[in-house]
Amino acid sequence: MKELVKKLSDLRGISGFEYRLSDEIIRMMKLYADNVYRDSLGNVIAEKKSGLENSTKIMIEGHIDEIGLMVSGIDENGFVSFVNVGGIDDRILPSCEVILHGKSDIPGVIGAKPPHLQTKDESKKPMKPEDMAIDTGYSAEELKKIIRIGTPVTLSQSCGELMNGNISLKALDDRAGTTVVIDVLRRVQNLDLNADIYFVATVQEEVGLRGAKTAANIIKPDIAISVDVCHAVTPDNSEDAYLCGSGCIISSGPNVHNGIKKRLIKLCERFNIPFEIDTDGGYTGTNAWEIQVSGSGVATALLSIPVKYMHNPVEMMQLSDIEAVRNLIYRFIENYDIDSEDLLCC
């Protein structure tokens, strides 16, 4: 798993560019899975099916975009202007190393004015992406044969491994989840199962959740577990987070159906999965929120990582974690039974 979340995490596509990464998740989700299509907003969508006649679906997503830039223009002197693309703090932007995908990748830096250079005004508020540009080192002339307008820029970030068991990683929001989700769809090749499954890496999250929308209306599942991230213990926030190694953290509230929720925290019981309890008294900020109004309504989940530094260029979280949310969607998949029906009911 360790491999596997690092092979992700160094993949790139921000949202509406996930199709730099999506080949790539298809190759992965076709060793294992009966079928794999990608639908016309770039979801990545993986069948394993019963052969069970009007047989339960149920839907196991994470999300595959990540925050990031785009360009917005070229200046005489080669300096690139940029956009955000999803919640990005502009405040850890100066500095930062990034990559520009044009017709060939080409890295840079983020430059701001040195802080010699400011007035005590500008010293005192945070800068804005217009204050900035990236310097990529080419000229105006070579850089316009590379790149233009609308080109994605990643954070480049790269894998690194901490102290017990701890990875330090770009896109881990929610590229965690979509390891979650490929390993779950390569540990079920020898379950007899009760359900089709239908394993989703979803686009366009970061932007406003689209790509699980879409994906529920196309796939019309009877259950949906979501797989994101939860803000994690920090120097700086404590309240609403959860320690990096608490295991699963499982959704309750009115995102969430209350009858799944209980047999997730009855299987984390049997089989000594750790977890805890998020309580989401509305809005989730998750696909989570889209997948359950989609259609006629689906019976959903919420499951998540502990991450430290969301949306930073490095973000950090505990592989017992990830692998906590693994062993209990397996552990659903594989006790799921025609008897499991009357879970909808609650």
Second form
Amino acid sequence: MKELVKKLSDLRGISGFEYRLSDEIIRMMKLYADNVYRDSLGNVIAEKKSGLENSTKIMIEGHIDEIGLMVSGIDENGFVSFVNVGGIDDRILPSCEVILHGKSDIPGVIGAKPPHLQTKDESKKPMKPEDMAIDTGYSAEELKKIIRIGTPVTLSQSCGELMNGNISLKALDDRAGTTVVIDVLRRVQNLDLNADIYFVATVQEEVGLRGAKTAANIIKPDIAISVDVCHAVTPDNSEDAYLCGSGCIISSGPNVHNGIKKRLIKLCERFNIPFEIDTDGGYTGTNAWEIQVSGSGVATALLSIPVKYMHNPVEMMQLSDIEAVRNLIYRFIENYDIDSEDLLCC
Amino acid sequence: MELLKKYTQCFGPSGREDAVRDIIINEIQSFCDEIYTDALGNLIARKGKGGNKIIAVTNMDETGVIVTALENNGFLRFALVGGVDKRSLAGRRVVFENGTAGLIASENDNDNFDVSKMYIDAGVDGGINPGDMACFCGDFIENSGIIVSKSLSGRVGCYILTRAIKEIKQPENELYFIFSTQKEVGMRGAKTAAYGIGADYAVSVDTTACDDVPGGESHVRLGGGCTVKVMDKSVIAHHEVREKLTELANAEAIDYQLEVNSNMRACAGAVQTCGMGVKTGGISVPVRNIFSPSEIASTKDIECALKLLKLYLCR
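I have the form predicted on its own already, so could you send the form predicted in complex with its partner chain?
Starting with the chain above, the whole complex follows.
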């Protein structure tokens, strides 16, 4: 599990450029599923069929895109201007190391005006992306042979293992979710299934939940479980946040089907899976929101893993929480039988 | 450019595209295999059968105003339709579908460009009712390769699609030309227009902001060729479409610029995620003063966009 999450986090692909990593996702999924394919947007879908007629369709998804930057210009001295892709926090960019994915991958840094040179006003305000630049060391002429406008850029942070089963990685949002999707797929491969299960690595979540929408339209699931991250408690935020180590965070609210939610809670109790209930009064900001209203409607659940410092390159998470979500989805599939169809009637 | 003049000067705010649609139908109907409209008013023209199903999509609508209330002495209160730069509203002329013209004026002390403190002075009593829409006035001027007009956004796309329909003789692919409605209020028409087609690929033909002016910072230049879209606010182009477009432009020596813009939206965004999804990219014409009644485009960029679109559709 730890190795899988590290491996997935180290893959690089911002929203819209997931094709840079989805070959590897396909390779992994093909080990455990017969039919794995990529749709028009780049979502990767792996099917595990029950072999039963008129089987219920269950979609399990996590998104594989990550937030990042995109080159928007190269000036005469080789400084590279950029725009944000997804919800990048501008404040964390200065002093970030990055990788530019042009004809080849090249490293760069985002510097900042030294404190000696800042005016009083500048030192008080966070820098804006339009005032920053990526510095690669290359001249403009050399650089233009490798990158151009539109080249994707990722934050280069790689995996760090911290104390007490904590990990700190870039893109845990939502490679941790992808880890769950792939690991559940691995575990169910020899189960006798009572439903058709679709394991989906979705694209373009960070720019507006775009991939999940078309994936759901293709699959037309009866039930969908989205796996994403939620905020963990930090010194500056304890509201609507959960301690790392809380286990699986089960969403409750209009975005979530009540019958499925109750079933998930029961399974946690029965199999001693740690969990907490999160209440979302409306928009959850996750793929579950789009999937729920796709086609003629889907019974949707949302399971989250608490993460500290979301959208920072040092996102931090406890491995036991990823395992809790993985175990819960596994139990849901394992215990799904014909009677379970009543779930949808509540 | 007579055709572009006719298209841009036509009345057609979002939701009232009928007049634009009629003149487009008139232009293209003898060059298509099938032509239909849907519930949202989108115009869809098919040409060719078999091969790849490819959509070329643009929009017919323009920004404007809608009357919300009538006041004494014939003053009309209004709301905006689509994204309009409020700073330059006062002093603009508008024209209603029935030909009534008016001037937007502002109450005193309206430093914040609050639309509720503005009104239309049309000098009329009667004939205009709440719900009536008007579009902005902006004459068509052609001057040594530069075009100035209202509504270049959208109608340039209509012009390019119209010419592509006329100039592509025997397509090997199944081409769907979509003239969509209600783009300026959220790309609403394109969502439904592309739904039933099940296309393999789509290219949207739009305009993009060109800020190569004093104090501006845009990497896109007027006259630098059409743009090939990488990303905007509504879409990240599918890499296969983007790479094919740049490959064709390189092979045929068509001037192009790569477009990364975090503010603009294109019909591509709606088409990409409709139904089961479509591999979608975009070609744009750079436009200065975008969303003003005096948008500026270059004829060279328009020709580049047309040439590249035709090559892509005949891929």
